[in-house]
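Here you get one chain, nothing else, as structure tokens; it is the form predicted on its own.
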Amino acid sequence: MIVLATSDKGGTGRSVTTSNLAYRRALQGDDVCYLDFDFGSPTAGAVFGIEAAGRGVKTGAGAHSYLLGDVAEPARIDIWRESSWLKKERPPGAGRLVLVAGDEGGGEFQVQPQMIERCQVLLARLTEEFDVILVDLSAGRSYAADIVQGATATIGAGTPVRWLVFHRWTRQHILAAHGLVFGERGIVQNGERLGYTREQMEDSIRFVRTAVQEPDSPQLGLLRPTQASWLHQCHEELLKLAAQRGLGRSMVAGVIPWDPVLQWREQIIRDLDIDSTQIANPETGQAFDDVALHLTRTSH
């Protein structure tokens, strides 16, 4: 399955959600394969601990010179065996965990038919590697999003799509999260451009809150009964939001809460982040777990 996440806004925690999404997958005993195409900002490699690739790889080869045409075949890293927020080997049980990182100092570029060409080779050998492949778009409606788009359209029927639609729980981010998707140019027109019905793309899209503080949260214990009423009545409004503008509960893969960890410093959230230094919440970890799993469900 090919996995393609995306945002309209920056700062959603796409990047780093999606590679928690990719670590949870793999120790669910999947092979993985993370696929950096934010080409402004590619920076997996610092959420998954790789120093080397913090902003990208520095050799030239990775997936924006292979798009361009600069090389035969993205560079690959073991994440399992280079990240230093792991233990430097697999764990029992668990599935490969690639990363095809970006070049650093890449930018957007203009799209070409060779690189549709290009990309479409890249996912449709990696499909016969791996079982998911989860594909870090840029930000908006982004010439990453074009090229990836118009390749997994030639990819076969047999190769499942999905989309991962990341938004924060504000007024603001619904309605870009909206228009993101069906709004002139978004995922749904361009996709039934490319021969999909209106029906099809609607099915291969999900949205995921990122950062929600539920009214109830233990966290917000300390709040004055006002705040506590205000923020009650916000809620309801941005869930009849979300309804009205196709976000509502059933095209909802996941709901991310706020938490300190993914706050103040991207990274991967371990089990003994959770259980032993007790610097991440047991919510975090459980609903990365869940929206891992949700990823291949056939009904929602």
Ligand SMILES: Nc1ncnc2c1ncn2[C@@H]1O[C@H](COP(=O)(O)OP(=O)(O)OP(=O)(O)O)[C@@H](O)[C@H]1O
Contents of the next structure:
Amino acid sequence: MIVLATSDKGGTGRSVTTSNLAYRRALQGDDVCYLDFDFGSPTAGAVFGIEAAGRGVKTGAGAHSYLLGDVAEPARIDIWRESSWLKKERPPGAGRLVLVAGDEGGGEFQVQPQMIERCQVLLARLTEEFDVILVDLSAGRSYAADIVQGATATIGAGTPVRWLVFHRWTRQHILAAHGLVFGERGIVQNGERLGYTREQMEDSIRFVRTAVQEPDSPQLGLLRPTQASWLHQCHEELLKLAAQRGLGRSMVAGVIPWDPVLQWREQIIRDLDIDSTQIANPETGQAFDDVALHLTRTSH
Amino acid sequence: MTAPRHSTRRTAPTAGPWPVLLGEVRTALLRHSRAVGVETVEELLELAPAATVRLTSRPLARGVSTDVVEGVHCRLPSGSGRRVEGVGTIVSRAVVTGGRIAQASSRALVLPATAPRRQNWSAYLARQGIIEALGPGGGDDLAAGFLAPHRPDVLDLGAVANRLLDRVQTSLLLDGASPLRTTRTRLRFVVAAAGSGGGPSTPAPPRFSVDVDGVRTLLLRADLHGTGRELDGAETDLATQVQKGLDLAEFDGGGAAELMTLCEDVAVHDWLLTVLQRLVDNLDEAPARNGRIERIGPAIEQLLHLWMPGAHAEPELSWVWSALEGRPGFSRQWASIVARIRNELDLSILRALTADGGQARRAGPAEEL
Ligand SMILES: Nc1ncnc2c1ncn2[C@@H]1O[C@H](COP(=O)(O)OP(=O)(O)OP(=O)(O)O)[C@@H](O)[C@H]1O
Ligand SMILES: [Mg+2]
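Rather than the form predicted on its own that you just supplied, could I have the structure of the form predicted together with the named molecule?
Zooming out: every chain and molecule, the one shown earlier first.
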């Protein structure tokens, strides 16, 4: 399965959430690859705690260089072994967890037909090896996104392709995510141009709400009653808006609660951060686990 | 373009026997939900319009594409870091075994140059799969360089093979729904001309090894002139013929195709071992125990019957398989894996039966009502 992670706006929590999903999915036993196609800001290395790839690799052998044809194969990093957050080895029962990082100073580029071909070859190779390939696309409409969507169109019907669209829980973010998916030259229209039906496209797209503070969450317990009721009202309005714009419950893959750890640092939340040091909230770990587990659910 | 003999002598190396056959095989599970039939294999391997695909059905279905020939002019590997240019062609082909395992292999037989300067391309193209080495250094130095970690500006047979495998794997004929996740394996091989030291030599056993990066290496010494059969000391091999002034321009690289088939066969079996061993190793790991048993299912159904070492090897080369069965002992490891899978299946059936038994007993009286 190929999972394309995108968002309309920057800074929605796409990279951090996708990294945590990759980590959780590997712990659940699948072989997982994280492919960093956010050429403008390839941050996955930092989130996974890999020093040498903090803002992409410096070796000139990242995903960006591969698409440009500079290297025959992009470098791979074994996250279990290289991450400074983790224990330098694959936990028993877990699958492989591999990062194909971006290049430091990569940036955007014009699409050329060879790039789509190269991307297709790379994805085909990765699907031989990995159960789940998570691709972090940059925010908004990008060349990288066009390349990947083009490449996945001919990857073979047996390799499911899904989209996860990340957005924060605000009015502007809901409208923006709606536009990215359903708007003019959006993901659905692009898919239709590539030969998918509208139903197939809608079936393959799900939304993830990030850093959400539900009005009843314990963190909001200290609010004044007027604030609390205002918040409730806002939340209700957002739910209504989301439903109107095609982002309603049936289209949601998960809701990731706001978490203090992620507020202060982009990182993987391990069970020990929840159970031993208790710096992260158990609900956050649970939400990541649920979304990771349901990635392969065929119909929602 | 027969080169004068003295020039052959002049460029012939002082150390290490020529020629040397270099190659790399990449092996993968075909990106398809199940084994594909002969027609599909034929279509998959038809790399050029109307190119012939060789198909065998016994003892195991196997399809081999025509040779894809590619001209190269690049630096050759060198163990001592010497600058040696190579000009000539490499030959690649794609193979599908049992409708299930896809391979691509590339090879080149390297000889010292027959003329001191570069010739016309037509001269090189006429001799497919042969690269002429322009520069100092012997066959040993070349082999040592090839087996060392790859350097970016040097002949890369692996990359050529990988691209050909990509072509097969991204074919629109495939549904992309492989039932298991497997890693492509890389097998590099070096066949050196046997018995150059003069005097009667005992045949050196083939050496098979796996390095830290997972690259497999197969080292062989065999007669590279003609059939690739095992040499005993009495036979005159090419290297001594070279020393006697054999005209290298007439050397056609016969026997390389048979050796290629052998290496592809070794690669298939090494790949099978790698895939099954990993599945079996994972059985012991908590917590996904039940899921893992299910994951073995496709391997049992689709891969176990493909074990047939030496099935496609030429009789002249059967000694290589005999030696490999002794060390590292491919079939011994396979037998232990298969035994482990049997045990695991027996256990899971037993577990299912006892669980069912309980339910059947409970359901029993209700049915009588
Ligand atoms: N659940 C959360 N709770 C609190 N903070 C979060 C949460 N998820 C993400 N963040 C924070 O939001 C910020 C942006 O996250 P991230 O870098 O993942 O966004 P992005 O969408 O990938 O951004 P860009 O478009 O720049 O690539 C980070 O500081 C991150 O730690
Ligand atoms: Mg990001």
